[in-house]
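There is one chain below, alone, in structure tokens, taken in the form predicted alone.
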Amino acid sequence: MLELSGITAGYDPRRPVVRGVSLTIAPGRSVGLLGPSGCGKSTLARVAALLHRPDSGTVVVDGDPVRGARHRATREQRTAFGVVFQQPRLAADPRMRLTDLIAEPLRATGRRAEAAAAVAALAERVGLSGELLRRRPHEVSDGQLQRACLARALVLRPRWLICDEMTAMLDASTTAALVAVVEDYRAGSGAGLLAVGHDRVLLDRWCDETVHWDELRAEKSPSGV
């Protein structure tokens, strides 16, 4: 179970751009989170990804309190999740070919053994030829380089994914196959998502439910991000 209650975070804790919100998903299950660019629900994504401590309020992973944010959480929780962002050229590093990119979160934590493996069977899951593999992202268009971001995401097999507006910058085609790839990996690992986004028809399409941002917020907040 992921638990967000009572969320008010933001970037400056004079002006929270999110307020008092709760979100629960249960194990396996996918929820999407609809809204308005710059209504804060990307900064509850973040919340929820363990990437920014909120001002006030819990988050619970799988029955396990969280008591940070980024590397004061503990490790299992950090490695709980997988993020993929909108913008596959803000998260990744342009010195990296793909290969290691994808490869980055296992070497972090210490198990480079299994990179060539895991890269390999990713890369082949996502669409991605070994020719690609060795380009570095301003070599390959943005939804060649957000393929390597959602193999980056699984290769850790997490629990949980937070897509963050992943098919935003892409055509359909791209959208359709990226879609097909999260589904096919929670269908073997039992996975829960969230994934944010603003066109209603894509979200009620991939996921078991269909929240809007208005429905979550316990008292209007200001935009934000």
Contents of the next structure:
Amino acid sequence: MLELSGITAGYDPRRPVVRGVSLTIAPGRSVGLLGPSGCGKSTLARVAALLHRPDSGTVVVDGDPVRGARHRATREQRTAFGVVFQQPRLAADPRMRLTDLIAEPLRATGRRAEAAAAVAALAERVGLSGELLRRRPHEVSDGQLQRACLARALVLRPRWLICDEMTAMLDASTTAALVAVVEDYRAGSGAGLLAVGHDRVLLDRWCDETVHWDELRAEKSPSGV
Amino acid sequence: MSPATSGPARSGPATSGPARSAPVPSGPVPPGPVLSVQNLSVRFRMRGGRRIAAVTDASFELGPGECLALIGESGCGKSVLASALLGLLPGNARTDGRALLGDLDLLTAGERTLARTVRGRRIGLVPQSPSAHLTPVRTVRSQLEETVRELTGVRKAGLRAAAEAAAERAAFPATHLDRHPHQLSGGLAQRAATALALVGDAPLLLADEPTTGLDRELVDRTVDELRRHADAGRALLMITHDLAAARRIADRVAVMYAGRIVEISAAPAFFGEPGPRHPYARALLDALPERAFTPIPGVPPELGDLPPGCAFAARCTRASDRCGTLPATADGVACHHPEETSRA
Ligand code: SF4
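Okay, that's the form predicted alone, but what's the structure of the form predicted in complex with its partner chain?
Following is the full complex, with the preceding chain placed first.
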């Protein structure tokens, strides 16, 4: 269970972009969070992924309360999450070859030995061929880079996936392909999903349920339990 | 429901702008195309002698008052095509063919001509990310005034009024003219950038992914405004991966795959009945979440390593032995086995 309760967060404590928002996702369930750009939904996604520390409120991951964001959270908690953002170019180190990009979380957690096998399996899953894996971000298209970023998000076999506008820059076929990869992974692993976006048609088709940002602000939690 | 499933291809835009007073499409045949692209190819020479065929043999025409949507996935060559028209290709690019804007060939025109008489004056560019296109430290008013002065020669006394008129043309509110770009919402920043693109009163508007990252509602408003500028007699080339946006305003659709235009069709037939004729275009529409939501299996070929025949063959369910040779374009479709669409 991923439980966000009474979250207030932002970048300036005097002007929080998220105010008193609660959201609960049951294990293995998927929730689409719909809202206009700039409403604060991306900030909430970062809080949910333990990348941003809320000003107030609590995050409980699988029964385990989180004490802080990033390095303050336990490694066990941090590695329970895979995150994909809207803009792969901002999320990828331009100097890394795609193969190293995908393997990075393994290296960061001291599991370098598993890298080769894990990358090979994931690359195939997301549709990246051998030659592409040796390229750097500027040598591939947005769609190819986002495929690599999704592979990176899956490499630690997370229990929770947070996809923040993952497909906003992608064409219809690449969108359908990446969603299929996510759903395939979830079917095999039982991972839960928070998909943030602004396209209702997409989220309705993708997720078990879709909640609108305005409903959350009214402190109504979805019934994803 | 989303416009991609149900909306008529070009229902009346729901903007508050002036109604379309003089519908262009139904009038007599307009005087000749604003833009005529003939067999345009772009090649990049990379390190190690690798050659990238970014655009191959693209041909289309675009008349006044007409909107052509160029669609395809990222990396298919559509942005390179736009850069070629603007003379903004990097130094390792080589072009072939012609791109006639009136009687000027954009591919052979010198940088001086392009900078002084084409960009801004004969081609207005509506950019992909307006915030990157606007100067962050200056107000919208001051940027508009400078552009008005540069492009129209209006002198000091008339500048203020001319800039305000330019803002109004793009539905940018006069109340926000003294703001800086970061104080604007995404939608208003897009309108500010559009206002700048319109200042030179260019006959051709080139919109490069004008709706990336915008909410659906804002997408609709942005493209409706672009449509209005086409209805005012401009030619509009919109490059996009957003099929709903294309359906909403385009008269015709050009589909690009692996650097080639594989289909050009009238938008209503393409998005409605009988649907696309090229297998790739069909599969692309089927990938939409409001349709089958099935991805096209596999990935596009590398532009540096294209097969000799049809580039879609490895992913195509209709492929046959004939597809090992390049299909010629007939009736707007480049395919050996196009979808039968018994159209009159
Ligand atoms: S030419 Fe052949 S492979 Fe290419 S799209 Fe047509 S049927 Fe498919």
